[in-house]
Structure formats: structure tokens, C-alpha cells
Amino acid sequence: MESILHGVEGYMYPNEMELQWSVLIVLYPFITGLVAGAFILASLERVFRVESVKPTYRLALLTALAFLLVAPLPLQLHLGHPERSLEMYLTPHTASAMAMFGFVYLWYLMAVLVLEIWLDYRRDIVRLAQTATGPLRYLYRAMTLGSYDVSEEALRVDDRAGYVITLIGIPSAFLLHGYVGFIFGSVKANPWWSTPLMPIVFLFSAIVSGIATVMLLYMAATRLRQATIDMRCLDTIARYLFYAFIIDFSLEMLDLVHRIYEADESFHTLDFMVKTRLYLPHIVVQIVLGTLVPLGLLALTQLVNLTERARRGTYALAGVLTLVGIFAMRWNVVIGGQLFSKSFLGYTTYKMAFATREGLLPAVLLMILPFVILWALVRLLPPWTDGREAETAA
């Protein structure tokens, strides 16, 4: 107790003391909100048929597959009896939000997400399970689901399900990270939180966190696998990431100078925690360094014929950035949200440990997770389309 009081300055309430939301609710939005962009531009091929990202398209379906399995996890580590999430399903609470998120999760997942994965790769599951040997043969075997129609008209068939399966996807990926923006917008008691452009903010950043990393993740696999990259495809992708970073800050601009010009009884309070406690992960890191930066980077792309090395670095830079924007403010949001009292006459600090349930190693074994869930994922069904197959494993 009397190192959480150190950190106390002025009145707070005894329930405020200690921060009850720990990093590991950070991470809650940043992986689910990479899971929804990176879906959002799987569907510009599928959808819209922007054809020059048909290269990412099936690593962006993997990728979002990756983060999703791994999205509920900072939630469960979080609940001192993680067993106890299961009672949602068998009671359903339809005014609890945290509650039906679980319903939503499970309806993106297995409805959206894994169907359309599967019905896009349902050929070559079948080659697979005709070809491949050892264990991985039953594997795909049990994948087929006993259908191994890959007739032109089964095939055809697939498509337009695939097709019909992403337009739900689409309202159903914004339903899934807005819906984390509304948990949080919907806590009137945090003046930080309770605004109605919270979800939409939140759901923008995820576009633009998702479309940074499939980029990144495009541009590594590809020097990896010792492959061209396709500058048509990493251009196009890094065009679609300027449009969605312009809004994305638009509306945060937007949300600011709404807070500015209401000046409620809240006003000064959060004044003082970004000029003071959140200065550097606020000014600095988010909006400077997450946001201006790499909005200038791409901008100077497409103003200036920069040669392919040089837009390849500076995508790169970019995409890094950005991630470090999107998570900064995750982490404004989440942890600026409970450093100062309801009373708004007192602040306190958060301080993280490191190897506790809610410390920082958790929480980057949290984020290496969906990275190697991916790598597994990669090489059960590899995404390429360059006619290069990853190796398979006997």
C-alpha cells in the first residue's frame, strides 16, 4: 500500500489507486484491432476487386486468422479465474457488453474468418491431402471435411460462397473492433472514454494497424523466401494506408477540438495529463512520431518518384511507425484513462512489473504468439501465389 500511495498526488478515491486495467487490456485492442484491418484489406481483392493486392490476399486472411486466436487471450490472462469466461455462453447477459463480445468473437471467428479460409483453399487442401505424407496427409485429410469436389462448377460454386462470405465479413470486422471502441466509449464515469467518437476512432486505427502489418509482413516474407517483391501490390497497399491514416487522424483531430471548444468540468484535467503525466506517449510518441511522421513518409511518396529501394525503406519506416502510433494510443486510452480520479482532484501513476501475471513479459510473449501461430499457419497453407509453394513437411 504505501508504494501505490507514493505515486498518489491529491484526492483520490481508494478504488483508483491501483489501476484494475493492467498493459495486458492494451493489447486487447491493438491484436484485435490488427485482426479487423487486416481483413478489411484482404476485401479489397475479394470485394472490390482491386486486383493489385491479390498478392497479400491470402496472408492477410492468415494474418488476421493469427491475431484473432490470440485476440480473447490478454482478457483470460487478466481474470484471476479464466475458467469462469465459459459461464458468458451459458448465461448470456445481452446488457453487458465484455459479455456479448463473446458472441462476437465467436461469430467472426468460426461464421466469417475460418470459412471463407477454408473455402479459398479448399483445392489445395484436397491436392495436399492426395500428396502429402506422414501425419500432415490425415491433417489435411480431416481439413477436406470429406469434400473433394474440385470440379470447375465446385469451384465455382466456392468462389461465390467466398464472395458472399466476405460482404458479410466486412460490416462483421467493423461490428468486431467497433465494438471494442464501444466497451470503452460506453464508461460515462471516464471523461477520457465516454465519447461517442470512440468507436469509430478505434475502428480506423485498426484499419490502418491491420493494412501496416500485412504490408510489413508481405515485405519481410518476400525478402525471406528470396522473392521479388511486387512494388505494383506494396504500392498500392501503402496508397490505401495514407487514405485510411488521413481519416483515422481526421477524426482524432476532430474529437480533440470537440473536447476544446465543450471545456466541460473534465477540460482541465485532461489538459494537465497530456501536458504533463502523458506528454511523452501522447505528444510525442503518438502523434508526432506515430502519426505525423509516417504521414509525411508516405506522403512524400506520392509526391516525389522516389526510386523502389528508397519507397521500400521508407514503407518500412513507415508501417513501424505507425504500429507504434496505434499501440501508443491503445495505451493513452487504456492506462491515460486511470491516472487520474473520478473526483478530478487527484493523479496517480502506473508502474509495470515484469514477470507478474500482468507484467511485460506476459505481454510480449503475448504479442510473439500470433507471429508464430502464423509461421505455423504459413507453412500448413501457404499463401503465395507466385507459384513458388513454401516447403511442406513430411
Second form
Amino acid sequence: MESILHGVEGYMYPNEMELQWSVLIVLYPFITGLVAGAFILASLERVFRVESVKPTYRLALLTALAFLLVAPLPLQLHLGHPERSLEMYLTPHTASAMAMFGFVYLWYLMAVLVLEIWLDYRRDIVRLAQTATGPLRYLYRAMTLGSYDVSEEALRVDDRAGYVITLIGIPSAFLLHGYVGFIFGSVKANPWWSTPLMPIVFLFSAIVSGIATVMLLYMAATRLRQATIDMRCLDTIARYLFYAFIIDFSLEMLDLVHRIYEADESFHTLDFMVKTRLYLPHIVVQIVLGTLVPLGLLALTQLVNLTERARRGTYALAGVLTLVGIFAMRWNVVIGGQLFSKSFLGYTTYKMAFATREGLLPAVLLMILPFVILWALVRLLPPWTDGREAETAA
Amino acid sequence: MKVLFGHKDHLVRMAALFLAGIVVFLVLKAVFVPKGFGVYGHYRAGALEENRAHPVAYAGRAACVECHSDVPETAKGGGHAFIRCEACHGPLAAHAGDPGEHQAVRPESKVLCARCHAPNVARPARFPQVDPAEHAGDEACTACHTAHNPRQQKEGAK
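The block above covers the form predicted alone; next, return the form predicted together with its partner chain.
After this comes the whole thing, all chains and molecules, with the earlier chain placed first.
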């Protein structure tokens, strides 16, 4: 009790002193956001036929899959008893948004991502099933489902089916991440969260973070493969990032202005919190470092004629800062929403542990895991379209 | 390999795989969902019977007062008058049923009183709070306070 009281200021209800939602719950919307964002970038190419971002289409899909596989893990770790999570499928609770997430997740994983990746890769899978050696061969054979038909007609069928799935996939991706925002936005007892704008803000920040991730991964992967970056592709992605970011920023500012103008009974408490405990993560990291600076950098690339090298550097810096900013946004929503008392009379402190079940260490490991999965996926299903796949596949 | 559905054969195979997945799911559901689930609500109907079968642990104030009629007399007018007996004494249904067989013990006041009166910012400021070590030293709280009516000081209290 004494250790909890340390860090409490003013009046807190007893169940508010210690934060229930830890850094793992910060990771969860961050990771699902990357999934939705990466997928939406991939869909752009497909539905709107943006040829220039094609080199990242498959990479974006694999990125979405790698992060989606990790997305439920922070929740599992936070709740404990992972075996019980299956009960949300066996005895679905339709009145609970959190319980229905299992279905949103499963739908998105199986009906959208896995199917779309499979259809897009079918030609490669069939080729690899015939040429690969070693145990991997059996995996590829299983993935063909015993059908080796890669004739023109079959591929046309795939293309059409893939198109339909993408069309279904876009609202599904919106649902996936809009849902995460909804979970927070619908908590009417918490004024920091409760706003109908929350799902939309989450969605656009998701798109921003997903695009930034795919952009950075594309740059890093090309460098690792010692291939040349397709600047037309990179410029287009960066432009999308810029546009999406402007919308995201406007929405967040709209929310802010609305709160300030409305100034309801919680306003002084929240205002004080933002100016004290949340000053560094909210004002400095999220708004200045993670939003205004990358927006400025991206605007610079649009307004000034920079050399390719300078553009690459600017994009990389803007991308990293963007991710820092979006992570800070998740942090400020999740942690910030638990720092003040619902009595509006006091504040508590979040103390992150290190090597505990919900500490910093598992959070860092969970953040590394999707990259390991992505690495394996890229080995298994090389996404490159510049004719070098033969060597990487072997 | 036999091809039944022309160039859509692979799609049909994938659909069959999904169907198989759904069938497996339905089988699992049939096997793992406990009997009686959902009859009254989102829980096992049998859980009601099981809960009812638990022995009752608390007797309630009315039962205590039947035998210990002196305690409400003492408590009258004090700050503890409205606190349920078993909030301090713990569940005593067995004792109330058969006091000869099941003896009740007097609570250890230093532990009990501190539970409610040790300083805690979560409590309203007007609620009486004392630092036990500072206020009582090594003495039991009941050395000075009457447990049932703590404003009454015992003999010898300052």
C-alpha cells in the first residue's frame, strides 16, 4: 500500500492508484494500427491501381500479417490464462465489444489477410513447390492445396478474387482499428477517452503509422538486399504519408479544440494533467517531435526540390519520428487516461516494472517479435518484384 | 490430379478448407461448451445450484443481537453503531448456529482497527484516522477504547 501511495497526489479512489492497463495495453493499439495501416497502403495499390507503390504491395501484406500475428499477444500476457481466450469463440458474448474482437480478429486474419496473400502468391507457391528442396518443399506443397493450376485463366480468377477480397478488406481494416478506438471512445466514465472521434482518430493514426512502417521497412530491406530503391515508389508513399498525416493531425486538433471550447467539468483536471505529468509525452514527444517535425520534414520534400539522397534521409527521419509520435499517442491515451482520478481531485503515477509479466522487457520483446516473423515470412514468400527473388528464395 | 472445377479448382479447395475449419470449430464448441450454458444468461445454469449448495458463512446482525443484546446497547450513539458485527468479527454463521460447538474469538484490535483507521488519502479527510504507532505505541487499541463504542474511554485512558 505504501509503495502505491507514493506518487499519488490529491485524492484518488483506491482502485485508481495503481494503473490496471500497463505498457502492454499501449502496445496493442500500436501494433494493430500498424496492421491496419500497412494493409490499407497495400489496398491502395490494388483498388486504385496506383502502379508506383507496387514494389511495396507484397511487403505491406506480409508486414500486416507479421504484426497481426503478434497483436493479441500483449493482451494474452496482460490477462494471463491464454487458454481461456478461446472461450470468447466458444461462448460468444455479443453485448461485449471486447469479446467480439475475437471474431473481428479472426475474420481479418483468415478471410482477408491470409486469403489475399495466398491468392497473390499462388504462382510463386506453385513454382516453389516444384523447385524448392529440403523440408520447405512440403510446406510449399501443402500451401498449393494440391492445385498446380497457374494458367492465364487461373491467374485471372485469382486476380478477380483478390480484388473482391481487397474490397472487403478495406472496411475490415477500418473495422479492426476503428474497433480499437471504439473500446476507448466508448468508456463514458473516462473523459480523456470518451469521444466519438476516438475510432476515427485511431484509424487515421493507424494509417499513418502503417505507411511509415512499410516505408521504413522498404528502405531498410532494399539496403540489406543491396538493391536500388525505386524513388518513384518511395516518393509516392511519402506523399501518402504526408496526406494521411495532415488528416490525422487535423482530427486530433479538432478533438483538442472541441475539448477546450466545450470545457466541461473534467477540463481543468485534464488541462492540468497535460501541462504537468503528460507534458513530456504529450506536448513534447507526441505533438512537437512526433507530429509537427515530421509533418514539416514531409512538407519540405513536397515544396523544395531535394536530391534523392536528401529525400531518402528526410523520409527516414520523418518516418522514425512519425512512429515515435504515434507510439506516444497510444501511450498518452492508454496511460494518460488512467493518471487522473474520476473524482477529478487527484493524480497518480505510472511505474513501469522491468522484467515482470507486464514490464518493459516483455514489451520490448513483443516489439521485436513481428520483425522476426516478418523476416521468416520474407524468406518463405519473397515479396520482391525486381527480378532478384530467385536468389533470395534459395 | 483430377480437376473438377476448371480454373477455379484451387478456390474450391480453399473454400473446402475453410468449411472444414468451421466444422472443426462447431465440433469443439459442442464438446467444450458446458451443459446448461446460456439457459438463463451468459453462464452455466448448473452454477446456480452449485452456489446454492455452498454453506452460508454470515449470519447477519439480527442473529448476533438475539444472544448478544448487550452489544447494541453499548454501541448506541457511537461511530460504530452502524457497522455490521461481522465486518469486524468475520463470518460467524457457524457460531451463531451453535455457540457451544463453534467458539468466536475476540479480534486482535491492533490489526482490526488499523484496517479502517490507518491514514489513507483515499479516505475522506473528515474520517477519523490515526497513525497506530504514534497514537497507541505498543498498547492494544482496546486498552483505551471500547471496541463497540470507541468514544467511550476505558478506565486508565488519558
